[in-house]
Every structure is written in structure tokens, then in C-alpha cells.
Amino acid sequence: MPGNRLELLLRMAEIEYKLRPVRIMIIRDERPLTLDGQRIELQKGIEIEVPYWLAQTLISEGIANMVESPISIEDIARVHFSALSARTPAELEPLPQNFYQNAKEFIKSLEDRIRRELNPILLEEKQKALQYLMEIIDKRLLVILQSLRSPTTMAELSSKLAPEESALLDTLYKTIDLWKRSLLPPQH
């Protein structure tokens, strides 16, 4: 089933995102952890690389801080400007690595802060981020749909797509190909 394949590919992209290594700074001494047979020291002041999912757990427990800067509304606005400026598939620029996942995390973090702080500026920032993200998705979806009409354009575009977009393009192409073949008489 094409839909199930798309769900699987999107889930794989999400798992890949959570397994990617990230750098964190330990801010509180804790007992060492063992992960996949490797001992991880948790001494205040050291910087270590761990999978993203473990970093999130250590951060939520107040043991570590992320070293990498998270995506910001300015980062999303830059991608928004670039995406909306592209008029053809050739002009479309690749998204920053993990853009969709980082944007989702950014919006989720804003929602968490809004619940705690009840700050109208945060609510406005969240709405702006959502608007930018929807417009980026709509624009890039339009380019993906246009590329389905030309194999040359698809090949040119594929290197510029995020994994989530590549999964959609692949699923749409295979679904349309199956549909076309079902409408034509069998060839000998």
C-alpha cells in the first residue's frame, strides 16, 4: 500500500532524527550511564555527544544543556523567504538539515513556554512560525507536484528535497505510475 509505505518512510525519518548525535554540556554531577555497552560520564562541566533522544531526557531532568543552538523564528523566516522566492524547481534551495523536525520541535517548545508563561509575544511567535511553516510546505509541495510531470525535473529536484519530501515524491510517482498502467491495455 503506497500510504503505508509513506507512513513508514516518514517514521524512519523521525527515528533517524532522534538517533542523530548531538553535543550537550553536563551541568550537574550524576552517576555514569551505560548505553549500548558504553559508559557515559555525567560530570559537571564536560561536553559530550549523545543521541538526541538521550539529550532530551538529560535536559528534561536538569542534568544537561544543549550545546547546539536550536532553530529560531529568524531561521524559519529565512527559509520562508527562500522558498517563496523560488519560481521554478531549479530555483528551489535545499532545506537546512532536519528542518521540518527542528521547526516542529521549535513550535512545540513555544507551546510549552506559552502554557507556563502566558506570554502574548510567545503566542504571536508561535502563530508566525506556524504560518511560515505552512507556507513553506505549500510552496514546496507545489514544486514537487509540478516535477511529477517531468522525469528530468524530478531528477534535478531530488537532491534538494528533505527526506520527508523525498518520501512523498517517491510515493506519488509510484502511485501515479500504477494508476496510469491500470488504465492502459497490457503490452506484449
Second form
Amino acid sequence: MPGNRLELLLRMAEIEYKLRPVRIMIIRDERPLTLDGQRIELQKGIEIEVPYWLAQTLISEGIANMVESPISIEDIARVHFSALSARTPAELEPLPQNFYQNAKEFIKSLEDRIRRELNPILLEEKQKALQYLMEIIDKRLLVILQSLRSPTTMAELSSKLAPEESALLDTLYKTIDLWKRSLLPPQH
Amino acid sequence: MAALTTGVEHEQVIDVHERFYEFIRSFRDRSDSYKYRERIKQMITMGQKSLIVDYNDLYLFDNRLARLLIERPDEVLQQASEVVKEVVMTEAPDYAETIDRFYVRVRALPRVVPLRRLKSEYLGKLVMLEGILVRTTPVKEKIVKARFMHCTREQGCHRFDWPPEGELIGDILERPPACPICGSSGGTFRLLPEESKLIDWQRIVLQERPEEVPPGQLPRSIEVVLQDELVDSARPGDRISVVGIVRVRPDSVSKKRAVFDLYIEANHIEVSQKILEEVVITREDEERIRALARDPWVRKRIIASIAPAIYGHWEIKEAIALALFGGVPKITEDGVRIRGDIHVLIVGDPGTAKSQLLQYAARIAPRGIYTTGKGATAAGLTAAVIRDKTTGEYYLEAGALVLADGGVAAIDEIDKMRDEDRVAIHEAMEQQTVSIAKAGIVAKLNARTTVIAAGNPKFGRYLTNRTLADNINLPVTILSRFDLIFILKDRPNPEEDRKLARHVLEVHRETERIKPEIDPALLKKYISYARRYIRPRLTAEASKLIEDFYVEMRRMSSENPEGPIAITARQLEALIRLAEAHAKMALRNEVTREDAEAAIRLMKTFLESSGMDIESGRIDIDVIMTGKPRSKQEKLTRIMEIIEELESESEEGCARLKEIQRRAASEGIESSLVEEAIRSFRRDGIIYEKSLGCYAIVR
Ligand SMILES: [Zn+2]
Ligand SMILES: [Zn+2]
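The form predicted in complex with the partner chain is what I want next, because the block you gave corresponds to the form predicted alone; please supply it.
Full assembly next; the chain just shown is listed first.
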């Protein structure tokens, strides 16, 4: 079923995101970990590279800090600007790497902070981020749907799509193909 | 208030005035402070009239307003300026009264328009451009509000301001069609400049950065008009980003009415501080760079990657590699700046591979420029004040060493450089600045540039029985500023020739096979990375080695009291730079014994290949540099000192020729030599004629 296939592709994009290596700074001495047979030293002050899921755990335990700067509202605004400036599929720009996942996590982290701090500015920021993200999705979705009517546009577009978007385009294309074939008499 | 519509998404009506007022009043940043209310307060305290707005803030506040600002900047900026005036009126009415016009300046648009893509579709829109400022005109005054006197037989004379409130004067001030007071179009209209309102006005030229120019094409450029506070906010050679409105004006050259030139009316300018960040290094690149540096053979691989199609010349390639990495600049305790840049000169017979080596060096150097001694433009190697043939206007234009500030200038045929550059290049190579004062333009520009140069022998071939100074058409004062000089001789040597021929044939047969060890794109990133992050320090062991070598060279010369001094402090500085660069090549933070040895080896190669004293067979740096016997050299040094003494003793700050000759004569130096010395010092840019017959040292 195409529906299951899309779900599967999206799951894969998520797993890939969680497995990607990120850099963290250890802020507390801990006993070393063993991961896939590899020893990971947890020594205060050193910088190491670990899979994102492990980084998240170490950070939530207060053992490490993220070294890379996370996505900000300004980054989302910049993407919003470029997405809404594109008038044709040719003008559409590729998203920064892991954009959807990062934006989702960013909004989630704002929600966590709002629950703790009750800061109206953070609330405003969250609403803005959510609104921008939805507008980016709508705009890019529109372009993806437009491209389905022309194979050349589709080919041109595919290099600019995020994995999540490619998954959708791919599924839609296959579904339409299946549907068309089912309406036509069988070919010999 | 004017309501404008965004033509972007849906047709929506925005009250620009109201929304912008709301933005100033209510925008809070993450630290919960009212950013723009604060900025306006600060603007008032500092006595300024510009409010700088971060585009992103406006976008986050109201993206439709922010888009409208890009689509229709004239209207939005006009409204915004009025809003600022209103706010200042309530905060500090007295201050508001004193300012005619407040400016809202916008910084950091989300997108940079490449100079090459700037087309008429951007007309009237707000854009952000990045490039090098290559040219500036002197500051002029432009009329923004003209006062006219109108005289008719019937009404007599009366004055009025033009154009009416709310309108602006364009490039051309036109006579009013009719008098706003009496309504008559007859009689005489006379402009009263001293009663008109003027603002500072300046034209600059922005050019694509060399790294953005597609191979084999000329860099594109565009004119930018600066007004009021923006005037003189950047200098030629600066890398700047400009936010401004795209405008047109009739083409100045063809004078055809239908042909127009695009130009930018600047709204905001920022000078980029990050010299080496134009070469983008991603995390993956960094991994590759680090991996490369771990290879114990990395230096050999780097050297082998420089112009791989050229056979041999290992030492020259090594010297070029070291120059690309550079030493560490230092400031001494008494505030003297010692350059970190390593300058290399290759003197070679025509037909040798000099040009190819230089072109390759410029290609892999961050901010690399390849040019010839004559210079690619009228500004030559340093800078020049030039008169525009069509407008008659003077302007200051940056030359190659200024454009390559922070990078590398590869100069072919340096012996053919212009006389003006011969004077100015001393300062550029040692103090790393270029000073100019001509036609009302006074400026000091940065030229923190590594020079890798090549020159042809004066007599067509390198003559081994002559000194280096005799062989190349460059003054000794310039030669002595090079850390390493190499002679590329095209001597007949059957064995070498056969190898060379085989190599050349191979290259032509299959260009694919002679791939560089390291891909040029990666090598460029590697070099940028080293220049950006690596600052090696001398270890005690390396210091000792360099010091011993230096002392030994000086001792050798003192054993022969009749002989010249073999080596000078300049070579000591060069040795340290070379050793530092050698450490940088492997991304190491310490200068080790091995680095010092490499520096000494190269210095010896240089001295032996070019500096052997023909009679004694000894290494003699004075002969390399000056080519003159010591006694004469001593006299010249003494004349120089006399000029310095007289200059500091005199009230006018210069030394009179008669005085110099008198003092020289008292020490047994003949007058004719004084005259010769002065001619040569002036030619080499050491002294200048401050007033008639009175000389001062160039500092
Ligand atoms: Zn108002
Ligand atoms: Zn009148």
C-alpha cells in the first residue's frame, strides 16, 4: 500500500536524523560508555562526536552540552523569506539540511521552556515559528503538486527537495501512475 | 496615511506608517528589551540621525511589511523616516527640530544578489550586494533643496525653495517650470547655492570579488552612490556589503537617450571584518583537512600539488607553498608591526615556467589575484588617483595589492611596474599599507598582502658573472623586501632536458594522468583553514637553531673584517617566518627543530643560488641586494644618516642639498656621490623632495 510506503519513508528520514553524528562537549566526568563495541570516553572538557539520539540523552542527563548552534527563529524566517519569494518551481531553493526535523525540535524545545518559564516572548516566538513553518510547508507543497503535471519540472525539482518532500512526491507519483493504469485497458 | 499593497502574495492593504510605528514601539528581542526604542534613545544621545534596522527583526514582526520594504523601498523608507521623526519629537523635541531628515537604514537582507545577476527586474527594489570597493570619488556636495530667486519686471525679485515639500531632486537639477509664488514662468530664475540645502555626496564602484568571477571572464562592477553619513564610510580595497535601491541613469559614455546604466543608491554599508571567511569550510571539509594533516607526508604532497604539470623546481614550489601559508604577524613591545607575509621573487629566463607557477599560486590562494607588473587596471599594483575621461572627475582606485588585502598577489613581470608603484610598493611590502595624496584625495589603504612575483633578467638572459641587482631591473630597496629570491636558469643539461621533454610529452599525451596529489579546491580550503586558525609558536629548540645559524653567518663575515656583513636582521625575520609557515603547513601549533631546519635549508639555497660573491666565493647578502662595493655602500648609508640628522635638526623638517654636501664633505664623501645618492634614493622611494632642494625621508 502506498500509504504504508510513505510512512516507512518518513520513518527512515527520522531514523537517519537521529543517527547523524553531532558534536557535544562533556561537562561532567562519567564512566566510559560502550556503543557498537566502540568505547566512548566521557571526560569533562573534551569534545566528542556521537549519534544525535545519544547526544540528546547525555544532554538531558546533564552530562553534555551541544556544540553546534541549534536552529533559531531567524533561520526559519530566512527559509520563509526564500520559500515565499519563489514564483516558479525553478526559483525554489533547497532547504537547509534537516530543516523540518530541526524546526520541529526547535518548536518542541520552546514549548518545554514555556511550560517552565511562562515568558510571553517565548510564546510569541513559538506561535511565529509555527505559523512560518506551516506557511513554508503550504508553499512548498503547492510547488510539489504543480510539478506532478510535468515530468521535466519534477526532475528539476527533485534535487531541491528535502527527504520528507521527496517521499511525498515519490508516493504521489506512484499512486497516480497506479490509478491511471487501473483505468486503462490492460496492454499486451 | 498612504496605504500600500503587497504585490507579492495576496493583495493586502498595509498602513505602512501605522505598522512601522508599531514595530518601533513594540518590537522586543529575546532579552525582552525594546530594541528599537532603545536604539532611538541611543541615536538621540549620540547626536545621530540614522536608525539601523535588522531586516530579520522587521520580518519577524510583520513579514508583509518587510516584503513591501524590498518591493517598494522608496515609499516604505519615506514613511519609516517620518515615523522616526515622530518618535524623536515625543522623546526629544528640541533634538528633532535640529534634524531635517532622519534615515532608516536596513542591514542584513536574507539574500545577496550576485552582481552578475543584477538586471532591470530589480529596478526600484531594495537589494543587498557584496563585493570589493575598488574606487571612490572625493566627497562632493549635492543640493537636496534648492533656493531660487525669481525676478520679473512686474513683480520684482523674490525667493522660493524648490522642489515643493515631499519631492526630491534627482541627478539633474531642473529649472522650475513656473514660479510657485507668482505663478509666472517668465523672467529670470537664479539658483542661490549658498542658501540651498546641501548634503555630502560620493560615488564608489563595487566590484565582484575575484573568487566569484568565472574563470576567463572580467569582473563585473556597479556604481554606488553614497549620501550624507554614508560618505567615506569605506575605503578602496574594503570588502563591503551594500543595501540599496536599484536605479537607472542615462549611459554616460554613449550619451544615447535610450541607453541606461544601473546604479545603486546606498541605504546602508557594512565593511566586512572577516578576511578569510569567504572560503566556506564545511564540517566535512574540516574532517578532510584534519585527515590530510595527519599524513606524515602532507608537506611533500602539498608541494607536489603546486602546478603539477610543471616538471621539477622543487625548491621554488616549496617557497611558493610556504608563502601561501605565511608566517605569524607580530607586534613588538614598542608597537612595531612585523609582517607575517612571506614575499617570494623568481627571476628567470624567458620561456621558463614562471607564469604558470604564479597563475597556479593565485588559483589556490585565498583572495588570490594574478596580475602583471603593469597592473590589470590604471591603478596598477598599489593605488592611483585617476581622472575619468568622460566626466573629468578624479577618483581613487585600488590596485592589485590593495584588492588582495589579506591574501596573495601573484605579480608576473614585476620588473615592468610603473614608476608610481616603484615608489609605493616599499611601503606596501613592509608596512603593508598604501598611502596616497593627490588631487584632493588623501587615503591610507590596507595591503596586508603576500607577494609572489616573477621578473625577467635585464639582459634577456641571466648573466652569472653579474650580481642579482645587475641582472634585474628592480631597485635594491625592493629586492631586499623579498624573503626568498630564486633564479630559474635555462642552462643546457642533456640529462635534465631529456627528463623535462619526457615529462612535457607525457603531460600533453594524457593530461588526465598528471592529477595533482591534492585536489586544488581542497588545497585552497586547507590553506584558508591554516591561515585562519593556526598560529604556531617557536619552541626553544627551533629558536636556538635559527639563532645559531644567524650568529654563525655573522661570525663568518666578521672573520674577514674587509668583507661585507653576510646576513642582516631582515634575514633573521625571514627565517622565523619561513619556519612558522613550515609548521602551519602541517597544521601544527609548534615550530619544531624540523621546521627551523627547513627554513635554514631554503635560505641557504636562496643565498647560494643567487648570492655568491663572485670574487671571494662567499655568501654576501650585500652583494645580492646592492651589487656595490662596501666602501661605497658605507658612504651611501652615511649620506642617508646625514639626511636623517639634518631633517630632525631643521625647523622645516627636511635636509637642504647644500647642507648635506657640506657635512658629507667634512667626512670625506665627495659632492658628486651625494648628488648620485639623492637621485637614487628618490628613484627608489626612500626620500622625497619636500620643498625645492630640500629632502625628507619617506616614512
Ligand atoms: Zn503617525
Ligand atoms: Zn515669481
